[in-house]
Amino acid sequence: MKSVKIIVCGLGRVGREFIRLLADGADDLEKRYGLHFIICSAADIGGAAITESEAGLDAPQLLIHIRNGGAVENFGRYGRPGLTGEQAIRQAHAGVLIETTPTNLTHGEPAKTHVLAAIEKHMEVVSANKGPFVLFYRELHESARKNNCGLHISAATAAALPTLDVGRVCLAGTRVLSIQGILNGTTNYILTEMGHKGTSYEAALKQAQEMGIAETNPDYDVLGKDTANKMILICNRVFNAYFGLSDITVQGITEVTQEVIAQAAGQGRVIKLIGSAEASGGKIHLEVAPKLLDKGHPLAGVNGSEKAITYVTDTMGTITVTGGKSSPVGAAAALLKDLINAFVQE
């Protein structure tokens, strides 16, 4: 049995379904891969809970208390008002950070300093905050490699659905070609309703409002900002590369209007935001926009919120993979998942 001590930074819906996901299966997680998590430190933005005890956090305890609308500051004789997050991290005796503070696509703040402060204790990183390695992926992956430690974001790359899995570990030794994916749910929902259903870009986007599916600003999902994030986290990890901001193009669907939808439909095929990257003259170029898609495309028959992407590769030919739950839960389960391999040798 290997003892793992961790700690949580950001307390928001993902952290507390992390937090439940690891109470609920400890004794599975166990059993099944020899791995007993400890958490022995947890913070958000008022201050932080920490304990030297082996026992760690009481973590249904811990749950229920921020359920009831408690600080985690205030927990108990555990509480500690005040300690930022890159101080609890510093003072923990903790393996593993778990960040899922708020994604900051300004200055990736507070998850950089969290992740810099965890990588200079030799930690393993798994996040679900894409900011700071959308904006600082070069640092931060140099600094990784240099303190011999881990980054392990597949949960900030479509939550659920295994991007990183398949392009890295499935298709070792292949040479990818090409990528395509549906990586932002309330997109392909809008889409969808538009083209099943006749339904106008704006009644579709109030629908998906009201279904929780999209934010009341929906910016960041309808101008394509939000697949070009994960875009360039993919294309950063399958590739080895160092893509930012500035080496992809971005449209949106603010355009797609019902007649262009008619007018795809009439030459049977379907329109969906596309992230893509293609390699070709010795460059990868990287490209977020509608796409007209033939009905036979792999893509083409993903609908809803559903999300999908497609490798083309040298030698294992054209591999798919669909699915994965758009949801607090979907993403901490794709924590969960990137915790456990960074420590499970088959």
The other form holds:
Protein chains: 2
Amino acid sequence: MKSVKIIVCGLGRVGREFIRLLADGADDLEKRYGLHFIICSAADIGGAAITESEAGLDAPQLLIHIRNGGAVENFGRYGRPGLTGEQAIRQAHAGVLIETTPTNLTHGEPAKTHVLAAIEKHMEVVSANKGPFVLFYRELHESARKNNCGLHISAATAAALPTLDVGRVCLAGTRVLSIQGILNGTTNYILTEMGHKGTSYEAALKQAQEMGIAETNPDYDVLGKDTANKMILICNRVFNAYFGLSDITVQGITEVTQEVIAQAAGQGRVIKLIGSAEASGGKIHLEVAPKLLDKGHPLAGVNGSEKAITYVTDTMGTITVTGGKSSPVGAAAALLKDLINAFVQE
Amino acid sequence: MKSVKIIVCGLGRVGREFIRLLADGADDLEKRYGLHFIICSAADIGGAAITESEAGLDAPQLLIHIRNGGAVENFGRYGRPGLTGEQAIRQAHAGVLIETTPTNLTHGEPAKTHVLAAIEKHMEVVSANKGPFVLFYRELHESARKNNCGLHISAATAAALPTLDVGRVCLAGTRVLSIQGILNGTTNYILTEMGHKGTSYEAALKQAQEMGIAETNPDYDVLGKDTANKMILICNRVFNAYFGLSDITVQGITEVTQEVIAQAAGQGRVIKLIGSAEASGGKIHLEVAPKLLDKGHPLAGVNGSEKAITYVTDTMGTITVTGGKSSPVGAAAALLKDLINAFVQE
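So the form predicted on its own is up there; where is the form predicted together with a further copy of the same chain?
Below is the entire complex, every chain and molecule, led by the chain shown above.
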């Protein structure tokens, strides 16, 4: 049995679901993987809870406290009002940072500071937060390598859809020639509705908003930014590169009309918002744009809010993975997966 | 840089392709994974080649020798006519066995002896051979665990389709509720032809045989045995169990008529040969049988000789992976993948 001490920064829906998975699955995780996880600290916007006891924080009690509206910094004698995530990381004797604070794509904070503090302490980093990795991947990757710690960002790259595991583990030793992904559920839902029901873009968007699939301000999704961010993360890990947002041309779905979709359907084709990477002439070209796909294309049948990614390789042919729950539970499960895989080897 | 010494047992098409991948990819593997592979022995039916030199056997020269019709036991001063695979494993200072001898599903030999000899020497085992793992999984798994060595059998379970990596790595920490797989390209090709072109079973089989997709004696494929074997291997690894062939009910496609397929199509459904595992009531029920799938089922659109597997989980939803080259190169690439992943950790 191996004991692994963790700190959870960010107690929004994903962070809380993650703690619940750890609490509910504790026995099972010990039995199946020989891993015993100890939450030695949890931090949120107003402070943290922290303990030096070998048992760690009582996860079920902490969840009840939070569900009852309590703040983590008031969690009994462990609460430390005002203690920041960074301070908690520096004080706690944790081996892993679980980073689930809200994503910021301008400065990456507070996650960037958390990740750097964790790297400095030679901790493994498991993140659902895209920000620091989209904006500062080179800096973080180089620091992590110097300090011999791993960066695990499955939960930030389409969560339960195993984009990175397939690209890095399942395809190890192959040369990836191209990647095509449907990485954003909102835009795929809108395009599917437009294609299947003849709905206009505006009506499909409105419907997605009413169903909670699209945000009130849908720009991040419909302008292709979310897909672009995920492509940056995936391509940096799969190609071992340092791409940034300036390396990718991005076009969203706001100019896709019902007429264009109907015309495509008449030719037996569909329009999907595709994030793509093409290796050619020693370079890798990144793009996000609506694309016409033939019916036989592996991504043509990926409908509704479902996501998928296709890798074309030299020696293994074409491999497509589809599905994965899009929810806080799915993201939390992706965090747990990365956490387990960081410590288990076959 | 980490040096890894290997022995390759079996120099059929898969074994030779594997050596070619190592030879062609040597620089790339060192650069990307920090791994330097040394072939210290290679064995086939008539004997072996073996060396104690730190450089190992010259892989490009060995391939030329074999392509020119030479036997491995006559490979210059390294050749040892009559040296068996088992003897070579015992003599060579290898850390990994690459097992690619022909699969035998009655006694599992010579692979079983090879694998046990390798385990005894605390070597990692990477196998494209199903035999020993279908027939003697409990014995091999327990020995391997006692000797602290890993069994890596991706190449035996649908090769380039990452059935096991998805089930074990991508879904780590989830509970797998069910598995459904199209794991045999020959039967899927026959059923697809019958469905798309109205061909009879006999005509579709004949055509598959003429194209080299089906064997002259097609029983192993069409009776569902290949699918059953792959399901045993997959389920034992994913559920950490010891299933054998007596635990799975198996029905092939020989009684699927064109009429039944046409009737299904009339209802918007397709018939596929499905290997399935269902967890219910604390037990796991294994079956191979032709199944009616609705058009929306993730496996309904998997056509021709393509393969796919769907996992239904508690926390990540449903994940399907499709594709992967069915060829000696694809199998060799799966061996290489397992070899790399046995030594690299993020």
